[in-house]
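Read the single chain below, which is given as structure tokens and is the form predicted on its own.
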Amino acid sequence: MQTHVQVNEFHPFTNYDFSNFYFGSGDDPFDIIHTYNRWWEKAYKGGYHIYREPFTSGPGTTVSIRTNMGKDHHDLLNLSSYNYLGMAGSPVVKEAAIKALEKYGLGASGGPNLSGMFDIHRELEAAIAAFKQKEACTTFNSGYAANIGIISGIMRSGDTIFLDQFSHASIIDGAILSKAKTVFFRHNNAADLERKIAGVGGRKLVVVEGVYSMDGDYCNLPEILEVAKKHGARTMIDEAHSAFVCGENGRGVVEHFGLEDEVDIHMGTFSKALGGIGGYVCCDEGLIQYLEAFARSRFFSCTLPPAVSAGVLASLRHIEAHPELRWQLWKNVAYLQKRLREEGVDIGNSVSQVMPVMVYEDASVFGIAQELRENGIFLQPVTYPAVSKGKARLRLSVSAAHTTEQLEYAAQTISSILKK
């Protein structure tokens, strides 16, 4: 448990982070806010201003930014967006969204069980289920909502959920909301899962991710599934960063390992490879029917805007018809990983389009990101609580739309600045 800060004058802002301001010392829940804001003023000026800066362009391979410090940057090489297949700004997607906007208006204006379900939503769900080769699908208005809704929708007090230690916050929050006992096992370590699940009775769920979003490595799915099945646990995979890009046909890491029919629950998002927003779950029809009644983050939320759903559907159909987009992405991934490693840049164990550029020191990562920006590259820093303390990094995302020239410039520039 982190202690709260009780000092009159702060040390340099890097001596503290968000964990120091989780608890307050007084009886008023607002007591901690003044202390936090005093730290934040220094942290903001010291580097944190680089967060929350608005784009003034779409999330393409280059972007324009209006900085929080009053400076505009134009045509920065964008290495921080999840637009893995370049679909966010695709004319095909825009046209479908515009037509749906003209037909349906802006929003769904209701929850899915009352007045918020449109034909375009059901069409999208049917298309995702067919793509994933599953019986049924239902959608959520974000990937975060999907994870908390799925996990808390099926697990209860007295049950046990087993999570990889690097699980996304939405998975952890879903477990917390379920009130089940949560047990963490070491990252990708089936032997540690075996030790912790052995002897545990009752209902059990093991949750993993296809591609881990901070390190870019694949989950050790074959061995983890073997352990889960041995102990009678159900399994769920979050394919937010792997659906539509991994596997021969883009059906995710489950397809990559040939284990599509072995995982019980398949979750993914529309905000990465498909360029939109929203989440989905694919599984047996009976479970979908149950989740549509008990996944509270779906039941009590307004449905996805019809225009977004139409755009996502058009994106899905386009990438199905054009597998060369996926091939180009992996060609780009191979090229940049090779060049970065040749230049001595530490990208950990990444095997995917997500690459950590390891810096380790929180005090350094903001300055490096700023210098990259001054050299025409938009690459955002990641620090605690998104990653462990002492594991600060720049998280790099590759797109099929990046050119070889852009990737070469990135490798040379990142290497040069890190060496300085």
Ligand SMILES: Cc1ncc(COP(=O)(O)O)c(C=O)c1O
Given for the second form:
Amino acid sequence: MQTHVQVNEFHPFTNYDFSNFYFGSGDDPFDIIHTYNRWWEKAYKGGYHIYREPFTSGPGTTVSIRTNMGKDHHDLLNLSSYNYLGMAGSPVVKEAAIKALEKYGLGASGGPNLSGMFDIHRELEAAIAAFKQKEACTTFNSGYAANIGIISGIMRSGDTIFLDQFSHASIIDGAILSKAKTVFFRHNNAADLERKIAGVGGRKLVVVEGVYSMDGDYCNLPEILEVAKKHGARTMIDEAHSAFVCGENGRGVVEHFGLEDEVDIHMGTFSKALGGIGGYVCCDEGLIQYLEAFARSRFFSCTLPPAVSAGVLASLRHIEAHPELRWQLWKNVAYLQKRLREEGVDIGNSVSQVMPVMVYEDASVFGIAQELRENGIFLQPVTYPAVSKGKARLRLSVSAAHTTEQLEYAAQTISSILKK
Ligand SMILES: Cc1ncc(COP(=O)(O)O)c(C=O)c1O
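Please move on to the form predicted in complex with the named molecule, as the form predicted on its own is already shown.
Full complex below, order starting with the chain above.
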């Protein structure tokens, strides 16, 4: 017999989500916090406990975790880390980071413009600029900091920023911080951008992502660029998930489309394919000079730890010398996508290493993730606000380091649990 949710029954995933806790009533700003805390206690026990659980190993193709419910899981097949080329735990990266740690110590102890810039940072920036075949590069202490710094560094009140509706939070936050007007266009829809940009005067910036972080599809770059250029807008691409993996030489979705010289601002992060942390922007020398003065998230924040910069540089050098890592990643992507689709698993329009395993209902996605764990797979659920309501999914990442046996096990286990 089917069970129904009673009117007064508390059901954390269908009655409430994070959107209920942005605004409180009354004069005390803490009122909403207590209300949220009461909800969270129940939601946590009802399934959200699956978040914020500590790893007790590195983010390799297998991972060990200590659950918030007090259980240790060892050697789960890891399908959730961004370690696309397997570089996070690579011996060459560790060796470079350890050497730099011994030489420089732990932190940079200063912002980049005063006392936090080290030779290793400049070396890393030069290497990234050379790899991306751009005039210059500057770095930030995260990809998030890069996006907010770049966008708010050049756009001002009275300007207009056009964003894809699926833009990452860091792009949206950069636009908010800039105080420019923000206009969203439908995902990858150049015709909708055209409708919205036509007739808008003043300074304009169109921002897109190379590979969309929750859907794994490529940006419709050729058509979007055509519209942006026609209307005199500057363009920026966030290649967080596509730099170092897409394009013949790994230069990103811009290389894939042969449009490297057509985009004005190229942003990316070190936290995905390079297995480290940090953000970068590549473009003309003049714009880099300006951003080093006006990107406040860079100017007013401590520089990346030198040891991280050394590790990221070693990671870049290694992937440049070993293109076969990229080739292996694309073989793995093709294999898993084919097997999942054969098994009838809905992975949307993904064409990359980022694959959404669509579940749609928040109420089911936590139980599915839990069951996957019981069957040896770490694959995290994603719900609102990371994706729209009613678009809950398991966000799957493939790595070059995964074996065919691991991918086959993933395809069979995911499909059999979803069928249940
Ligand atoms: C598209 C996109 N841009 C920027 C970021 C932020 O990068 P980071 O995690 O390196 O701060 C992310 C992170 O997932 C992302 O998906």
